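Quick heads-up: it's one chain on its own, the form predicted alone, in structure tokens.
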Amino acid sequence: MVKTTVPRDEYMMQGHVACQGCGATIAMRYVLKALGDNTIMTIPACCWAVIPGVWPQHSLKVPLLYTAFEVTGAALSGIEAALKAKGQDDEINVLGFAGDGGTADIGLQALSGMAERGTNALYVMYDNEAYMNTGIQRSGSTPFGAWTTTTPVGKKKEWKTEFKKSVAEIMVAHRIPYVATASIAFPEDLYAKVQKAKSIKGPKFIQIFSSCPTGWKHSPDITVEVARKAVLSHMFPLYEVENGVYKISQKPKPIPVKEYLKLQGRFRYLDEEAIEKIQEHVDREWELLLKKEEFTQSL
């Protein structure tokens, strides 16, 4: 695990309108600590389009460009082009901050285009595993077994039947210079990864695990505990891929995934067979990640 000192400087102020215990606010706080106020950010339709507050008040100390749901990647390329025209493209950090719905699904095409164009910007996907702002609908990032308003369970056990889409691996396949996963439960690691991304020229992508008490049906006071157990159970591994080389940030002795799942009401319907299916999937994915690290570091 990375050991670093997170500065006291704050660029996210009091007065935001997020739900109590919102993990996405923790993600924003540490991303901006790493980037500083010399940053221009674009936010699509998502929870964070609402969280800053009602214009003309807002809780962030950086300029914001609000865009449509699907165009964060395109907006980043446009901001970078404008800065190039002004001769400021090497002076200002360009940040996209979008949820998983606007990234894994609706915004994937624009994100792919941004990567292909080589846009010098950082795209952060705060991952709360559903379309939370519009009513807790399932997204491509919603895990197998989860209740959402569009996978409502009931007697037919109609929970999410597909496993979570790996957006980080999709971005690795784009051959961009830097891809990482991070978690609000490990702020030093998150901060260090954003700082590293800041130092690299070209398109960068970081997926930040951001617990959501409202959509996940857990108490607001255990937001960080939930996020921590996602990492400790290998449900959400922390790693980075720099120029194609994998490095796992933390290799904890795993706790059973059941210890993570039982904290959240969205999984309370699961039977032992479904939990075992999740455990097998998690174990398989972890072994694959270990092999990727071993192979790419040997090249």
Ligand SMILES: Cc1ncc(C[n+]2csc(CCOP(=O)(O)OP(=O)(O)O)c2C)c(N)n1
Second form
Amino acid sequence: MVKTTVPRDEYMMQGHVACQGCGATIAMRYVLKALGDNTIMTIPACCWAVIPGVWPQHSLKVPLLYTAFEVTGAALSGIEAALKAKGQDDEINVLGFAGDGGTADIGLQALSGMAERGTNALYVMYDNEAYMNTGIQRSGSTPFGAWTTTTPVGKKKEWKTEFKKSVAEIMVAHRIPYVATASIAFPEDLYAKVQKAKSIKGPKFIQIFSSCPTGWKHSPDITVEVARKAVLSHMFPLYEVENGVYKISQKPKPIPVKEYLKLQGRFRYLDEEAIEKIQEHVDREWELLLKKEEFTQSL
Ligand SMILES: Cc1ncc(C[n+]2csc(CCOP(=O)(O)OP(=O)(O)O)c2C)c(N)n1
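Please supply the coordinates for the form predicted in complex with the named molecule, as a counterpart to the form predicted alone shown previously.
Entire complex below, previous chain first.
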């Protein structure tokens, strides 16, 4: 795990309208600390399209281009093209900041296009594991077993029955120079990863685990604890893939996934069988990740 000093400079100011305990605000704060104000950002429809508030009482210190839900990747390529036309493409950071619905589902095609075109930009997916802004609908990034308003748990226990889609692995398959996962519970690691992405030319992708008290049904004061336990249980491993070579950022001796699940109301209906199924899935994915690291580092 990288140890680094995070600067005191702030590019996300007071007065935003996020829910109490919003993990996605922590994600934004540290991403901007690493990129600085020489940045142009694009945000699609998502919580973060609302959070900054209305200009001039705006809580972000960087220029912002709001776009439609599905086009963050295309908007990044457009901003890059405009900067190239002005001869400023080497000077200014280009950032896309989108939710998991806008990335794993509806925006996946635009993201793929941006990666394949080689756009010099950083795409951040803040992962709160559902479509939160419109009322907690399930996304491709919602984990197995979660309650959402479109996977309501009644007598028939109809929680989400599909496992979380791995967008980071989809981006590795695009063979872009830098892919990473990060967490709001490990801000120094997050900061260092964004700084590294900033230093690399080409498309970069970082998926940031961002707990959501409103949608996950936990108290706002344990946002960071929930995110930390996701990493410690191997539910959300932290790793980087630089030019196809995997490096796991930390290898904690795992706590049982139950320790993570029990903090959140969205998992309160799960029976022992479902929890066991999640544990097996998490263990298998971790083994796979270790193998990927070993194999790609040996090449
Ligand atoms: C084409 C289209 N379909 C649906 C919507 C409505 N909509 C706006 S934000 C949103 C949810 C966004 O979810 P996500 O990307 O996960 O971000 P979050 O709200 O969780 O921050 C939806 C469905 C839209 N704006 N455009």
